[in-house]
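Only one chain comes next, encoded as structure tokens, the form predicted on its own.
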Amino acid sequence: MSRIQERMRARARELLAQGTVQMVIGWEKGTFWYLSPPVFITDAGECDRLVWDEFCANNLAKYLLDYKHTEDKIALFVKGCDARGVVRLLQDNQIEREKVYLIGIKCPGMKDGRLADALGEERRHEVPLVAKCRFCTHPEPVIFDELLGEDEGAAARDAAAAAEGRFAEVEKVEAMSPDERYTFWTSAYDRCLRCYACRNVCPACNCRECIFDRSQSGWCGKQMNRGENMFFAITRAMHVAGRCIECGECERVCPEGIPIMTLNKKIIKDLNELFGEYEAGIDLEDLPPLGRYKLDDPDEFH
């Protein structure tokens, strides 16, 4: 990945020095060898902080919301999932296209930092892909202003094979009995800390004010119990129904390892069966199935 990293640093330095953008958002090396968190650079002299390695898993799109009220133009490095997140924000009218400069990078898949910590650096080559990358159907950015490494071939992953296993976990749950499914989900959400990390990292969760920050609304409480936890989970899943870009960030950041994407993908699978195949965050002109109306939509409400 070193050649891409060199190009990233050179291009970021050029854009900042020319005043084309006022900030560059990418990844830098973290405290440990298996961490490459987001970095926000405003000084061309600091562009050597940028890295591109197998741990650049964070989806950077959500950070654009922190700067949407400024006049600054921001350059953002985007993998496939980051680019889909940008499309999501554009469709939701959360950001302005002319205020972002997108630098695309073909993604070979990112490794699981938690497992890397357990294995140790000497076994770095054994670290598997993070779950969200194993089933990624769009490793290349779907929207960009320029593409780095365009002459270096396609991303080294089989998107067709990923698509084949896209709903594997959902099908396992669907095969369970009702009692088994109840046990599966309650045991998962009994662990929920209500830390809202899943909501905070999600590009589709972009409401100006979240219902779960307003306990006085009467809809939700602050108690950490099964009922409140599952109400939060189901409400959030329905909020992103048809809008989830399958970046898997929610599940990746969950400190309790809750299978959040299994719930999200169950809804995606059902929507596809009802309204036809649809993948969110791919085409700016293609609205989510629950964000449009067609005369031949299923009508089973009476």
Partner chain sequence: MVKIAKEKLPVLLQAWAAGAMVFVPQEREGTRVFLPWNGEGKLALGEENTLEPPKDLFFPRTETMYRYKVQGQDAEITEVPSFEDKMILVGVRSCDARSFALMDDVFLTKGYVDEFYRRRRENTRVVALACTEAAPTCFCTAFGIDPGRAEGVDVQMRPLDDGYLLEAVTEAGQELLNQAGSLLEEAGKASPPGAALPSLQVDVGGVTEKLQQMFEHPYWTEVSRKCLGCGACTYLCPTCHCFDIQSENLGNTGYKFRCWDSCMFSEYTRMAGGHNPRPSKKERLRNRFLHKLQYFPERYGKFACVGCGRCLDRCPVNVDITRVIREVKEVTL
The other form holds:
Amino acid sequence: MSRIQERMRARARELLAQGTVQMVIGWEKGTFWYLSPPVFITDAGECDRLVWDEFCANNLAKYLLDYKHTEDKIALFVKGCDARGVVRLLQDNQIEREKVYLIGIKCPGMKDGRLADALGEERRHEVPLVAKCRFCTHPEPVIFDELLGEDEGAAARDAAAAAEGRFAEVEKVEAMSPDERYTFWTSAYDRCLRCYACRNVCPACNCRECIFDRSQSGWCGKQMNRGENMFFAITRAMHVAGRCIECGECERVCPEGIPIMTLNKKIIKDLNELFGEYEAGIDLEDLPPLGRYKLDDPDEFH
Amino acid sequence: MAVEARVNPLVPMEGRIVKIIEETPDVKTFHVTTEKGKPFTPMPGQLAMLSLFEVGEAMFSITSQGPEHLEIAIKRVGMLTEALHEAEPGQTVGIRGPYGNGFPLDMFYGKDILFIAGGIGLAPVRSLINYCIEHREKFGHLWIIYGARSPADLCFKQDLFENWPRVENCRVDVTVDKGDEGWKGHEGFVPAFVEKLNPSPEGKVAVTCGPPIMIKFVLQSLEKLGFRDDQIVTTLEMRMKCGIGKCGRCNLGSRYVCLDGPVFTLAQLKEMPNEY
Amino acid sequence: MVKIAKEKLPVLLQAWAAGAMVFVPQEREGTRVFLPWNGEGKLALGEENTLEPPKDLFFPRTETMYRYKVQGQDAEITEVPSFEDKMILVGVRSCDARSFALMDDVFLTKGYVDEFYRRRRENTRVVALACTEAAPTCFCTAFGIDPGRAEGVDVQMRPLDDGYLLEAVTEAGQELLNQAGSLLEEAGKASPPGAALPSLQVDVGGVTEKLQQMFEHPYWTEVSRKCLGCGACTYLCPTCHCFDIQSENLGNTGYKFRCWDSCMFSEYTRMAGGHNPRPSKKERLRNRFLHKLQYFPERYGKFACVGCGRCLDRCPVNVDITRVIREVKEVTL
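Any chance you could show the form predicted together with its partner chain after that form predicted on its own?
The complete assembly is shown below, putting the previous chain first.
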């Protein structure tokens, strides 16, 4: 990983120094050894802040929206999931391809910072993968302008192989009785703080203005209770249906540990069964199943 | 156990709209009273929280008062004001207050006062003008400079053209951005009009209220005319919910506009974060 | 000094629960939160602080303020019955105990008393628990808080190997101990472990004065870039007290409620006409830090941060208030 980190810094320096890009977005070392949060570099002299280690879990794609109204070209480091996030934004016409420069990294899977804290630094090598990486189907970036780290292929393929259990959590919930299922979801969403971290980190949540930021629109109330929390959860899940890139960021950033991806994956599973296998954010030309129109659609429109 | 009887400041009184005056196409003045008479007796520049229970609640400046009622002038801008504009006399409303500091009257006693207002910004200023007229002997010369986008948009026309010009030692100058066929008065923006009228800062206090862009340029004009920062008073508007300095959102630095404002001198404003 | 054996603590909680609602940290889905004690939960007093602060017991996430009924032009309102229940909070850490004093400043001073808060606060007794271990995110000592001894509480608990030392700090606290009766024993020479010493240190000296000169500083653009603009930090903060007031209509009746709000949200300051004095996350994040470290000290003479570390622990992008304090002190004006 340290070799990739060296190349990362070198490329960032070159791109900034040559003026190819005006900003590089990557990861830096955070407060603790198990945190590698996003960093934004505009000065070639600061590129040594960039790190590449097993805690670069944050998906960086969404940040591109913060700069869509600037003239700047931005270099973004992309793991598999970041790259799918970029495809999501491109497909949704949120950003222009020529304004981003994508540096791909084959991802070996990121580690769980919270569990790392519990284990302690001396047992760093034992830290398990973060939940979002456990069932990753595309650890290698699906879109990039250049690729770093040819040497991580094996680990990446291992991670992909683990993708067998992608719907395991969904199947557990499906096997529950309706009452059990109701309890499962209500006890999860009773905890929801409505902090909207899930929405804000999600590359599929890219509405210019979110309905939940217009609490007086009459659609959704601001009370933090079961009904409103569920309304929020279901509305968001349905809005990203077919567009969720399975980066798992929503669930990772949730301060209350709500199993949001189980809900998203249930919808993905259903969509696969109804409309055929589809993975969002892989192919720019392959539109989401609910986002395309066919004249020979077998169902009627009402 | 006896429960201590305390007034809950967040629970409104039931009030009733008894009269509605259409000022302009998008401004109406509402006369509000309660079964027990006037809801409360505000000082000029103070605010009231007015609500239609099923729609919402918002803070408005109180533009005037009578012995039995408060007058609140409201411009149609959002959901609540839209609903209020559709209301008719007899409508029940929630009302609580008075909130805010009001105009610093001590600063005005014995002085000439220059009032500069634009559009609905005349609403809070009017409460002070009427107070000065009621207590005429305590104040010097009153000079009211007012502007609106068009003749139709002029608020409080009866005051502007009939009541105030008749007050002793009081002058009223009105401008519109753009006149119509019937308009014989001045045309032009308020800040330029102020500079043209060229009031001297000597022995004066200036009070200005209006759209943010107008205030910004009026302040520049006053500065040009030689007014000092501590001679200029203005009022601010922020989104408010509680009105009592608890809910957080109307802060400017460490001050809450609902409690420590809405009236500030320019000298005070310059010491506060420019975030309004 | 008296003590209680570890296994007898649930019995004591049960005894207190006979005359009050007892809230104590318990396990919930792998985390710890203050929950009402019903004799069955799993106590979580030995570990790190709770995920959520106990502020919602005085300042609920959602609270009905009054009800109304609308009939044509007529309408009437009914006040909700005042909160009469007694509450006992057990296991409150020193940081959270300080936060109660800060919330008191907001809700009970400066000309208006918030009656909803006052009723709950006055009906509550607080039993504090000394910290003997600090989480990596803890930094309460930066604000002069003693993790071994809480301020403004009724009883101070200190963990022993086999139980807890209990010390009544107020008369009300003594009454609580009197209720415990034979569950308590003389502590003799039992000496509790020393108070926790947080490893995360930050010197807050001079930060308010520096911030007073930094409102327009480009630092805020830089520090806010990674912020997601979510409300996790504000909702988990024991001193964040912002709320919204809205209506919930049910046919021709309804109720006015207040609920937590966050200065990190765009809607928070957006006015009816559309103007927003804090239009982007830069202004919003700046306001949050200035509120904690400048505005609150200016208004109430105290920092509005207690070093509990919850924001640092749960921020999805590691926005770290201790780092902000250090950087603020270093940046050139």
